[in-house]
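Taking the form predicted alone, here's one chain by itself in structure tokens.
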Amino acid sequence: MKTNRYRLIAVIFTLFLMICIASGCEQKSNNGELVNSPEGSLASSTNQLQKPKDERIKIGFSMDTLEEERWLRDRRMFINAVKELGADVKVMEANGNEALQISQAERLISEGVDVLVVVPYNAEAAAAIVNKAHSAGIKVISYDRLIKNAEVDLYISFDNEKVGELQAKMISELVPKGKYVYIGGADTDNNAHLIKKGVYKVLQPLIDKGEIKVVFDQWTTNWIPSNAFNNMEAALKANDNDIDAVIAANDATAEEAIKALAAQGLAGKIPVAGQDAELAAAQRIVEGTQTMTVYKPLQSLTLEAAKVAVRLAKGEKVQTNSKVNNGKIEVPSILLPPIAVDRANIDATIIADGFHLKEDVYRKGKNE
């Protein structure tokens, strides 16, 4: 009889495990994690959602154009500094194309990123793939320029702001009265927006004093070197060849404001302002047809926005210098600092550091 007993008891126990899975009842898993649970608890679950600690982090990294030579320089130092600290980042360009950069950035999103670092071709637009990022559980830096109007986790950058006020005030120094052109960047780029607020920070005083005319501001459209070239090349014309000094948003710009000048017999009789600190504006320097660029040093920007992305892959705090709104929210943002470079300095700056070779800024062997 207690055979027979044991055995119903069995039978009985059996069944009701059985209705019980069925039914969805909560279980414990060996580490306490709830599985199992009718409300998908499991799906939900941040430790589930969690990394495996073997699995490396990957970083996606959306560029807008490859197009100049600073660009280049960021990818590649992006690319080494990540995988220096343990990652894997892909890296994607757009070639200047708004509908491209965003296809590519759900790309990157599907592919399961970590983190989405950003370098918007337009500030605007770029807002639909923070969207979409963050829809995915996927945190976005935006890099060097300011995606606008979005909820952005984090903007590195350095100050541009800064930029135009070191632009302006050394050409302004040089050239304390007179007509000056003002060659802007792409209007679709907010860095453009903050280095001619910068400029004009620094010249406004001296316009409402009659001290200087800017007799001509136009922006480059999507940053087109021959865009710019055009640019000058009205300015002059309308004003025939009467200009005193140029400040142009890059040194792109700034080259083929130069290159318009020297067809009427000007280059190196005007003075010429760029900033990205690129080689062939360093030795346009030391040849004497441009002023001054703007040094920012592409070493610290890569090498903190390779840390702070893989901070924010794993969750920890990120600590910022300051806010910055971008129409939406004060963006928590870290912005470095730039630094003028002309003729007396460049040895001490750009070549001291190794962002470019002395025989290559003095093009080998010529004569300082």
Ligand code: BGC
The other form holds:
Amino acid sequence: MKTNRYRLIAVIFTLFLMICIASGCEQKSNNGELVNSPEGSLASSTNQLQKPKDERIKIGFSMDTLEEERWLRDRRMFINAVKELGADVKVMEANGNEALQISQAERLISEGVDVLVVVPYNAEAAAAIVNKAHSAGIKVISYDRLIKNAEVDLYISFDNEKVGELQAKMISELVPKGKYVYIGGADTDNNAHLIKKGVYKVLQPLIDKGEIKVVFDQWTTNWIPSNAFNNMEAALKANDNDIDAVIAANDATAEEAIKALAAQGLAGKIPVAGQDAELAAAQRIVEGTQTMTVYKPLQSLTLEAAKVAVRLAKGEKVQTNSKVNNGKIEVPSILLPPIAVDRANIDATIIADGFHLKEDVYRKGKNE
Ligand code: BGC
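Switching from the form predicted alone: structure of the form predicted together with beta-D-glucopyranose (BGC)?
What follows is the whole complex; the chain from before opens it.
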């Protein structure tokens, strides 16, 4: 009799346990949400080792730097876009440090992110990140900048060669003959090479005709603006200030080139091109010291990147529109179109898009 009762209790207990497991009634320690850490990066409140199988998708975003204005926007918009898609994201920034970026990526991998999105500091060195992620079965998206010589799963960016073409086209229309200075980006960044390729695609025929002469052409080590200032100063000195146009790889380097021109009383007298549509560049364009910038609508980039990251995490197919060779493979790529912006179309582009507010761009008399 007693044995039967014990048997009955044991059966009921086992049944309860089975129903419980099937319905997931065990207490979850948290919901897998990611929270802001004091350093400004996102940190996980989840104990990764105990994560339940049905947990939300988690994307790791490894960024090189937040130095230029654009990267803060990329960061904020990417986080929002991923959250909108019902996934979580953890961001780490490497402050322009190659070794730090690799160790941060390793951390994201060991924490079990589903997909790793990387803005590489060094195009070549970041190949190690791809290999490590792949060993852990994690796919890698190269964001804005291409990772070279690795089996990158997807590359998403703007058409960077086109960025250079747009710069050179607009400046060469204004200055069809004369002496040009080229202030390049960081040699370690594949974008810097693509932009330069685009610039020369437009300038080369004019150089061949003897109409344009590039009298100075240097990289800006690590994209550090003060290096661009030194380069521009050297260019002016070597040519006794006799130059006619400047093409700079981004707005931060254009700003320094303009400072060097200003020191010689030449700001506003020599056309200067940049890229990124930074607020300060937009202000310089309406005020007349910078001729143009290249606007890359980051809203589209971040949204697309978030969508493809989530799709890859789910093992779904992703539509691409291009292939870019990274030295090892033809990387399936999504390339978005950049837009040339000057005084004439600034209202219809970056202001109309809400990228910058009109009152901020036309800061009448508030500056310098
Ligand atoms: C980006 C630019 C940026 C530069 C410096 C490039 O790879 O495409 O938008 O200004 O890096 O961070």
